[in-house]
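Here's a solo chain for you in structure tokens, the form predicted on its own.
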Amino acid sequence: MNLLRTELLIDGQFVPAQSGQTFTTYSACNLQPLAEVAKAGLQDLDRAVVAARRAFEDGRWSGMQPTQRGRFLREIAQRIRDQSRAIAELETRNSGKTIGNALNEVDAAANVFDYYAGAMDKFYGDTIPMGDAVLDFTLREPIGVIAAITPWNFPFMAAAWKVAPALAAGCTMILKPASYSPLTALALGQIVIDAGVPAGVLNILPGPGATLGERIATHPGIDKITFTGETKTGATLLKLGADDIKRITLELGGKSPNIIFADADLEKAAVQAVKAGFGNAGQSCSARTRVFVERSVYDQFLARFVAATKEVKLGDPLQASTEIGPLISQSQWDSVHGYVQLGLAEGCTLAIGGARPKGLDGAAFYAPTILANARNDMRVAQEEIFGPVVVVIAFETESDVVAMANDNIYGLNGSVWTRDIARGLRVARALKSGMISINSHGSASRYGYLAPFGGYKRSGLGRELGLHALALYTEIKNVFVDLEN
């Protein structure tokens, strides 16, 4: 396959990097070179900020009627649907996610643009009663220039989650996709151009995260950062952006609990635990990787969980029947395997997996792995592994499992399985997590746009999706009018 060659999107045009440099991005499907990508540098970032700032300040986008911006977003959504197969195949080749998952995520991205196309003219300020002599009201105004930094595990969908609400609110953007998987973000850029969005509204800069990220965080021309990625990087951006009080939204790591009570539908819970823990090869911040099982059914559930895991089909992610593809890179494989070895050294029992699957040597495949007899204080139960590795921990009582589930630096997602709805709601309220599912592993991403997505503690700041996201791309202005003068 011939190498793809891509450029930066700045001010409505695809252009080479100022330095002329490129970098190679690889296919996770076979670890072979896939594309030569223009490598953005600091000069390119400055050019993109100038373009975005000009497009914002001249009012051609921020001053546009919300319904008109909505027409552009609907056009983007339709063009995504028209090209969904090509985008999904490119996503799969670059990131290694299954074609089924990629198609679902591309469809979800189109739904996000459709949702915000119809949301912005319904998102407005309030009047505040202060008596007959005063009129007081609030305005919602776009923040300005947004820098979005997206991850390699959900490249296209994560870009849509950020671009759609920011553009709907009237902001302009610089999008920096992850170097591992920048290709579908650039495809989105072409769609935005083809939809007729004014030049400079969306600029896309693939390039080194450390160099560009530091400058993004301190650049005086950028008003807000929205970042999805690793927690330490998020903390660094927060510190760097503090001097000029830059607005920041962070969607970071997770080590989410999956709580199985003895009265749960164990068969359904076991099947869903496979999807919740191993979906996207475990490369998901929402993965339920700590499975807590009531001790009286521990062995029964574990047997069902192992049996369900054995049925999962690994293989070529471009084949429709494949359920789990490879990890993004060999270095990620090494990291995941290191954690499995650590777990065994800590005293876990290997129930299944723990190695490269036989016959799958062409990419960084890792077998879905269950570490049984784990304790919540083990590193494999506390740290985000970001691979298809789940620990299973026994618990005695409701209060015990809530305490263990909350004993973690993260608080992104979680599931509770029980036929006792009162208990399910009690536990959901008690868990320190931004999202909880009862008798499901679903979350906001299942429906693509309606509900807020984000976490407590070191899982992040702010929320994506729904009207909550729009609030984070706007400032509130209060207007006080004295009617007696």
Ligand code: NDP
The other form holds:
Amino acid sequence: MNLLRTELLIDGQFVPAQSGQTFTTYSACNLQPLAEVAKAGLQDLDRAVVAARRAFEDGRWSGMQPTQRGRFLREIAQRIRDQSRAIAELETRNSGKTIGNALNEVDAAANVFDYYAGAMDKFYGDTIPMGDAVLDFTLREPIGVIAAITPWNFPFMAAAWKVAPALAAGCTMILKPASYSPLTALALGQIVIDAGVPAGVLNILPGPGATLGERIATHPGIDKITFTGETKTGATLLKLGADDIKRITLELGGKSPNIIFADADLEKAAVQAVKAGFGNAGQSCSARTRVFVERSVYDQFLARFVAATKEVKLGDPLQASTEIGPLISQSQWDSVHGYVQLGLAEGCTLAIGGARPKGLDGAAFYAPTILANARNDMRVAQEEIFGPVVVVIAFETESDVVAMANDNIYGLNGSVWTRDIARGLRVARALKSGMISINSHGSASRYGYLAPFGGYKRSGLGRELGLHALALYTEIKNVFVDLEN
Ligand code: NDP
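Rather than the form predicted on its own that you just supplied, could I have the structure of the form predicted in complex with the ligand?
Up next: the whole complex, starting with the chain shown before.
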């Protein structure tokens, strides 16, 4: 495949970086160069902020009737669907995720645009009863210029989760995609232009997080940051924006529990533990990477879990039958393998995996790995590995497992498997986590857009999806009218 060349999207035009600089982005499928990407610098950021600010202040977008803005969003959704195959293939080539996952994520992104297309004109303010002498009501106003910074693991979908509600609310935007996988965000930019959204409403600037990203966090022309990525980076952005009281939404890391009680359907729980732990090659904030199993069924569950893991098909992510593709890079492979070695040194037993799968040498493939006989205080049970590695920990009682599950800095997701629904609900309530599923590996995100997505503790701040996200792209203004003056 020829090397692709991409430009920045600023004020409705695709343009080279002012410095003329580019960077290479690689294909995770074969670790070969895939594209030369225009590299945004600080001057490009300033130009994009001016464009976004102008597009916001002139009211063409922010002042448009919400129903009309919704029509543009619906058009974007349709264009995404029309191009879904091409977008998904580009996503797979760049990130190494399987084509099946990529197609699902592109479809989910289209659904998110459809959802917010129909949401904004139903998102009312309130009238607050204060008696006949007064009329008091609230307005929902768009915050202004939003900067979205997105990670490499769900490039197109993460962009859609931010762009759709922000545009629906009437905000304008700058989107900085991850340097490992910037290509489909640029494809989204082209779609937004083709859908007729006014120039400057969405600007897209691939470039280095450490310089461009940090300047975004302190830029006086940006009103809000919406970030998905590592907890450490999120904390940096929170500090950088503190002096300006910059609005911020953070979607960060996770180390989510998957709790299996003895009365659960063990076969279903085992099969779905594979998806929950190893989906997207484990490069998922939602991965349930701490599997807690009631002691009386520990051996039985582990045997089923290992058997189900053996069935997983690794290979070329562009093949429709492939279930797990490679990791994003060799350095990610080294980090994941380092954790597996650490787990063994900490006293875990390798139940399966722990190496590069045989015959898969051309990319950073890592075999799905189960570290058994783990303890919750081990580093492999506490830290986000971000690869296909889960630990399995035995527990004795409901209260023990709740205490262990909550004993972690993260609180993004979690699953509980039991046939006792009262216990399932009790545990769901007791877990300090933004999302819980009972008898399912899926979570709110399975339906793509309807329910809030986000975490407790160091997994984040604020929520994405649903009406909750829309609220976070608006300010509330209260208007008080004295009817007797
Ligand atoms: P990073 O935090 O490294 O990067 C995320 C984005 O931030 C990239 O665009 C990156 O740019 C940019 N960035 C990096 N450093 C800075 C900085 N100092 N200031 C501003 N921006 C910066 O995360 P990853 O890309 O490695 O993504 C993986 C992480 O994301 C995992 O921890 C995962 O759990 C989390 N995640 C959370 C989700 C959630 O919804 N809770 C969903 C998906 C992922 P560049 O690429 O140029 O470095």
